[in-house]
Each structure stands twice: as structure tokens, then as C-alpha cells.
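Below sits a lone chain in C-alpha cells, taken as the form predicted on its own.
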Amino acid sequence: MNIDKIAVICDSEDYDSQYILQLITKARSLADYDNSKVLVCCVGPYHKEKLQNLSRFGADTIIICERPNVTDVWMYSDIISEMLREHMPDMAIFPASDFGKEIAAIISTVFEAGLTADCIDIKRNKNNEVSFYRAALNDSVIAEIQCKDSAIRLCTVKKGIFVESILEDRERCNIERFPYEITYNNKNPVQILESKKISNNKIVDINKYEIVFCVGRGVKKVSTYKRIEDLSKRFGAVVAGTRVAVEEGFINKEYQIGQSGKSVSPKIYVGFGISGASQHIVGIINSGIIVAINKEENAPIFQYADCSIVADIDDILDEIEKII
């Protein structure tokens, strides 16, 4: 399958957000397989410096429709549809935000295109085919998906799956203004019967921490968890957990790491009593240094760890507390 262009779709006026830069970096790595081009589609005000910054992460061309504050998902989708029709990329990557998922779903019906949601990876094989990977069967397996009969292949990608990377000696990319005349039917095909605004003042951003302490099945006692929590405060770390830790009540859902939770890329990740199932590993694989503590010497996580410690968690906590 030949790929000439890969598009990254922004869903926010903050074009150079970390999330979008992650997607552009991944698109660049996929495009370099056969010297394809990377397009970035934006809707919002024209900020030249922000737009030019995207070239440092791999964008070849930026298409900007200067329409600030477009919150109507149908108009936004119509603008993106027109951009894609004009440039016709072979693949488009959307952020897996609520707004991004809505846009991707609408675009998939417009182009009758295959859409893989919540991807945890995208790869190209030796036959030049693109495979999308996502969790399936209640997160028990990782499914490989290929779109065989679509002119354009679409996917949404979770935040934190990939790591943004600046490319040296990149020339400034081409910025194209995209004129748009409203052509879509203003009558929303979806009738909203009732809406209620739910306020959530607590926004959890695990990725802002450089150190992550993660607890798993091996943390069985509340006292052990409290010691890890106290230790995290000494190091300025955040305490997260696996799905099991959430189910056991140690960790809130907002702090879950893995396929069904969040992906992180801290400088240091310390796993306490984590076996290392594939569902969790995909959420930590981009960490700088992985330290694993588990009393089971054959724990799968040791295959990915930079530092492996086979010992009882409480014994290790005793030693750390003595040192500090």
C-alpha cells in the first residue's frame, strides 16, 4: 500500500499542544518509511509562530481555516471534510478526545472509510501495509486492524501513547490558508432533547509528573500503600495504579495506567508489585527509566525494566526509608 500523505487533525485552537505534537511525531515516523508528506489540518485563528512550530516535529504542510471559536461539531467536520477532499491523504490521525472522536466518526461516514478507535500503536510492515493496534475483548488482547477497502484510513489515538520529538535542521513548513464557505445544512441531524452541564473541578494530569509510583496486585495491605504514598511526597511523585489497584480501591480511576486507563512517559517510573501484563506495559513503554519491584523473579515486567528488584515490597521500603 503506497502512502503519499498522512494527515493529522487538530481539534483545538492550541495547535502546538503536547497532544497534537505527539500525533505529528508519530505521523512523521510513519511518513519517513517511504518519504511521504505530513499534513496538519487546523481550524481557528491564525498564529504564525504556533503553526510554524509544528514543522519542528515533522509537519510538511499546514492547512489553516481561519474561523475562531468553531464549536459546532458538524461545521467543524464539514471544514475538515473539505480539506481532506482537496488534499486527499491516504491516512488521517485524530486525537481521541471527545471532540476528536465525534469528528472522526462523522468523517468516516462522509468518506465511507474505515475507522479504528483508541489506537495504542500504528505500524508499517515490510509489505508497506499499515496496521492499527487497539485493546479488545475487555482489554484481554491487542487487536491488529487493517483497512483494506478504504480510500482513506482513519484512526483516533489516545493521549500519551506516543512521545513528541523535535527534529533537528527542519525547514519551516508551508502554511496554506483554506477558504471555506458554509455548505452544510444548518439543521443538526441529531435532535438534543435535554442537556445538563456537569462540572468537574478536579482535572487529573498524570503526565505533568516526572516521577510516577505505580501500585499493582502485589500491594495487598493498606499500610504498604500508605508507605508508598508517603514516599511519593518526599520525591514529588504521583501515585498511580493498575486496573487491579483500582478495583481493589487503592487508586481512583483517574489515576489508572494502561490500555483502559492513561499512558504516561515520566523520566522515572517505579512499579510496586506489578506483574507486567501487556495491558499495563503499553501505558508505560515510553517511560525514561523503568524500575520494577516484585518478589516473583519471573514477572513479565522485568523484561521491560531498566532496574529489576526481586524482593518483598515492604523490605525495599524499609531500605529506602533508612537511606532518606
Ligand SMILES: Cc1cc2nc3c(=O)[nH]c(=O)nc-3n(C[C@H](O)[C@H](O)[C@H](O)COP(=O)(O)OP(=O)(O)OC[C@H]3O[C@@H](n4cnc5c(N)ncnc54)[C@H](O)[C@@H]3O)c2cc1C
The other form holds:
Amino acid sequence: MNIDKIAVICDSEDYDSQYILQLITKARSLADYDNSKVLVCCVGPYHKEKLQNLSRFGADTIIICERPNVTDVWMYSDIISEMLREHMPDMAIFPASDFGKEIAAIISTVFEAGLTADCIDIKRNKNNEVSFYRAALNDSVIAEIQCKDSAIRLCTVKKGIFVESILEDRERCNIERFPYEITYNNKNPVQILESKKISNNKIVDINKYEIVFCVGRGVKKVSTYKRIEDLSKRFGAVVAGTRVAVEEGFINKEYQIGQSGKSVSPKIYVGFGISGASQHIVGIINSGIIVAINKEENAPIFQYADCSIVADIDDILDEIEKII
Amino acid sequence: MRIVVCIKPVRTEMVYKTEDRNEKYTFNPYDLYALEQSLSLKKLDDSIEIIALSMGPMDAQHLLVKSLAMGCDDGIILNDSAFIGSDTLATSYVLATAIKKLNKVDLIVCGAKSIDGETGQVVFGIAERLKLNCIQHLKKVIGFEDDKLILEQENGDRRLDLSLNLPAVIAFKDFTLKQPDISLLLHKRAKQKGIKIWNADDIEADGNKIGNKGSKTKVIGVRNIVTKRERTIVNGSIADKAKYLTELLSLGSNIKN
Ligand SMILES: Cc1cc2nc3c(=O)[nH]c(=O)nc-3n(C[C@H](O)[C@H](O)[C@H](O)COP(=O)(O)OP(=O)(O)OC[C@H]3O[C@@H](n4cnc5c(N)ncnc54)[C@H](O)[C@@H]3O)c2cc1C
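Moving from the form predicted on its own, what structure would you give for the form predicted together with the ligand?
Okay, now the whole complex, with that chain kicking things off.
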């Protein structure tokens, strides 16, 4: 499959943000594979220097719809759809910002085209197709995905994955104005009644601790929790927990470790009564030594641990308290 | 007001690792959150009609029965061998087609994403197909005022109270792992009431747009990235194990990684 044209779709804010430059750089390197062209689609004010700057990162053609502040996803998608319909690229790369993902999902539906979300890599493969790579199953695997029966291959790409780089000796590229007439009526579906900044006065940095004690559902009694807390003070450790420990009310949400919480990389991690669900494990894989205490010999966490201690938590605590 | 809540059945072991549950499928935790939020509206006005809608295998029927027991007025499972293998595009087509058939729907509620697909694309796919407005990142339902829904949204570092014109598609951002408490009596009544089963013909789906055929992406392969470690099993008595751990912790910051 030949790829003749790769489009990069800019975000609603800055079309020359570092993020977009990363995407253009990646599009350029993919385009070089079969000498194809990079098309950059922008919506926003016409700013000559900014637009010309995009060519230094690899854009061949830039189209701009001169319309400041389009924040409505439907109008934005409508503009992008028209641009894509006119230029028909073989592939389009969107930023994986909230806005970018919304636009990409709409475009995928409009064009009935395959879309891969949150890509961490894009490659031309042996069969000469384009492969998109993304983390899946709670970040525990990388999936390779290809499009089929799609006129355009679509993807959103995560921020900071590719590094923007300026090319030497680039000729100035074409900048074309893209006329757009509003064809639909948007009745502004939402009114904002109130808007408050979410106060973040409780920023907790669990990564400053060298030892992390993490409690799971295996810690059932308040007394057990208190004993772990006392032990943590003795060793200068922080007490964190699994999602379950948070939902059970033992641990504050700020101290949740895992996919929907925080990632930690202490020198020593000790898990008390934790089963080892992948959503939790992804948050601890960069720890130095992982110690797991679980009464079930077959608990999955033991597969990821350096030291496996098969025991009941209270029994272990009894003995530790005798020693110290 | 008529509300459709889209619920994806996901494999139980993806959500609950150790609990020995004998049900093969459970609620996608994001959809369970969305369902509970939708049901809270019914408490404000009992005339609101809530329909639980799932595309999935027959093994997941019990989730719709549960939805009825939780307070939904209707439960529909979209089941057909032709739906198997649907990617996000085909899924949004099937759901939107079923919703069209339901007629006069004021609100479509979804979870942020599914825990097995994790794309969050279906919501916008449904909205585009039905030509409806769509908002996401919702935290909770506050209530309604003259046909407008009042919602709390958490977007980046801002918390907004919004008034939304209907009809619309909305998506919540949070999830819950707590299984709903359902009394045996309510469960029995829900079973008696029964759910609806619709196939591709029932919703008049275009055979080219569903299942594998209608999907535009295919997964070529997966590679594991979480590496297992060389494990040391600490043997001996409980006292030995305690001693091992205490010594390790005492080394603490002297350990070089
Ligand atoms: C979308 C999504 C996001 C999620 N994000 C996160 C996340 O960020 N972080 C997270 O942690 N989880 C997360 N989860 C939840 C995750 O799937 C698991 O449900 C959770 O990690 C399990 O917590 P647990 O290990 O404490 O409990 P369980 O899985 O119930 O395990 C308890 C363990 O304790 C052992 N045990 C019981 N009693 C004792 C005893 N007396 N002594 C010793 N051992 C004992 C048992 O053998 C068992 O292995 C998420 C889930 C979803 C769906």
C-alpha cells in the first residue's frame, strides 16, 4: 500500500505548539519512507511566521481555515472533514488531547475509517501497511493495530512520545487559505452556571519516600491498619493503598497507587494483602525491591515480586513487633 | 423523559481478579457508575423512563436483569453472531441504530470508556450518528430544570455546573468497583419482568456495517510489557519471615538500585 499523503490535524489552541511539532516531525519521517507529502491542517488566526515555522519541521503543504477560537467540536470536525475530503490523505494524525480525541472519533464516524487511540508508535510494516501501537489492557501490553477497508487511516498520538526536530535546508512550503462557510446551526447546547477552580492544596508527593507500604483488601481491621502505620513511622515509610483500600476508606485517594492513581518507584515497596491486579502492578513496576505479603501462595502479585512472603498479615506483624 | 444507558459487559476477571465470581461477565465499571448516576435522576422524578442497552453475548443477560432490579424500566440486549468482532466504529453503529429504533430518546448516557477497549470513542461515534450534542467528563447529575439537565463536570482543573439542552449524549468520567446491592426480591421481580433480546434484523442493521465486516481496525498482535521478576520465596517460620523483612527495611536507604 502506497502512502501518498499524511495529514497532521492541529489542536484548537496553538497550531504550532510543541505537541503539534512532534506530530509533524513523526509524519515527516513516515512520509520519507515512500516520498510522500505532509499536509498540515490548521484552524485559527493567519500568522505567517508561525505557519512558515511548521515547514521547518517537515510540512509540505499547510492549509489554514482562518477562524479564531473555534472551540465547538462539531464545527471544528466539520472544517476538518471538508479539508480531508478535498485533499484526501491516506492517513491523518491527531493529538490525543481531549479535543483531538473527540474530533478524531467524529471524523472516524464521518469517513467510516479506522481509528487507533493513544498511539505510542507508528511504523511502516513488512506487509507495507501502517501499524499503530498502543498500550492496552491496563497498560500491561502493547497492541499492534492496522486499519482495514478505510480510505483514511486515523490515529491519535500521545504527547511527548516523539521528539520534534528541525530539518536543514527546507524550502518554504505552500500555505493555502481554506474557505469555510458554516453550514449547520449550532444552538450552543450548554450554559455554564458556575465555574470553580478545583483547589489542589493537598498535593501529596508519595515519590519522596524511599519505602512504600501499600495496603490492600487483605488489611481488614482498623487495628491491623494502625499497626502498619506504626511500623511505617519506624522505617520512615509512607502508607499508600490499592483502589480497594481507598474505596474501603482506609486510604485517602491521594495515596492510591496504580493505573487510576499514582505510580511509585521507591527503593522498597511492601504490599500487605494485595492480589496483584494489573491495574495496580503498572504503578509499582519501577520499584527497586518489591516485597509481597499474602496468605495465598498463588496470589498473582508474587509473580512480580522479588521477595514473596506467604503469611497472614497479623501473624507477620506480631513477629515484627517482637523483634523491634 | 426517556433515557438510554449504554452498558458494556466485560469479562469478570478483568475487573475482579481474586473474587471467585461465577458470572462470566460483569458491568464495565465506568458504565456502572453512569448507570447509578442516571438512576439517581429517577429518584427526583419517577416518571423518567430508563432503558439499559447492551450489545453483548447472551451470557451477559444477567446484567440487564440486574439493571432492571436496580430500577431501570427496560433492559435490552443486542445479540447476534453478526455483531461479533465489532470495533468502536461498528459498535457505535449498532448502538445508535438500536437507539433510533427506540424512538424519542431524550438522553443517551455512557461511561467514559471501557476497561477492555479503553478508547472512549464510542460516545462521540453515537453522537455523530444521531447528530446530537455530546459532553463528557461529567462527575455527577445534579437535577433538572424545565427540560434542561443540570450536571457537574470536572474538566482539567475546573469544576463546572452546566445546564444542558436535550436531546444529547453524555459521558461520565468516573468508575466504581462496588457491586450494586440488589435484594433477592427485586432480583426475582426483575427476572419475572424479563428483558428484550434484539438481533441485527430487529434493529434493521446494515450487514456491512456490523461485526468484523463493519470494523475498520484489526489487532495484529499484543506484546507483554510488564516483566515478571526473579522471585525469592522467603522460607521458614513466621518468625524467620518477619526477621527477613525487618532486616531488609532496616537497610532502607542504603540499598542501591
Ligand atoms: C478502570 C480501573 C482502574 C483501576 N485502577 C486501580 C488503581 O489505580 N490501583 C489499584 O490498586 N487498583 C485499581 N483497580 C482495581 C484493581 O482491578 C483491583 O480490583 C485492586 O487492585 C485489588 O485490590 P487489592 O489487591 O487490595 O484487593 P483484592 O484483589 O481483593 O486482594 C486482596 C488480597 O489480600 C489477600 N489477603 C486477604 N486476607 C489476608 C490476610 N489476612 N493476610 C494476608 N493476605 C491476605 C488475598 O489473598 C488477596 O490476594 C482498577 C480497576 C479498574 C476497573
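Everything numeric here is computed off the predicted structure, so don't read it as measured data. The term rigid core refers to the most C-alpha atoms you can superpose between the two forms while keeping them within 1.5 Å. Residue numbers count along the first chain shown, from 1.
Annotation for Y19: C-alpha shift under 2 angstroms between the two forms, rigid core superposed.
After superposition on the rigid core, the Cα atom of V70 is displaced by less than 2 Å between the two forms. If you fit the rigid core between the two forms, you'll see the Cα of E296 move by 2 angstroms or more.
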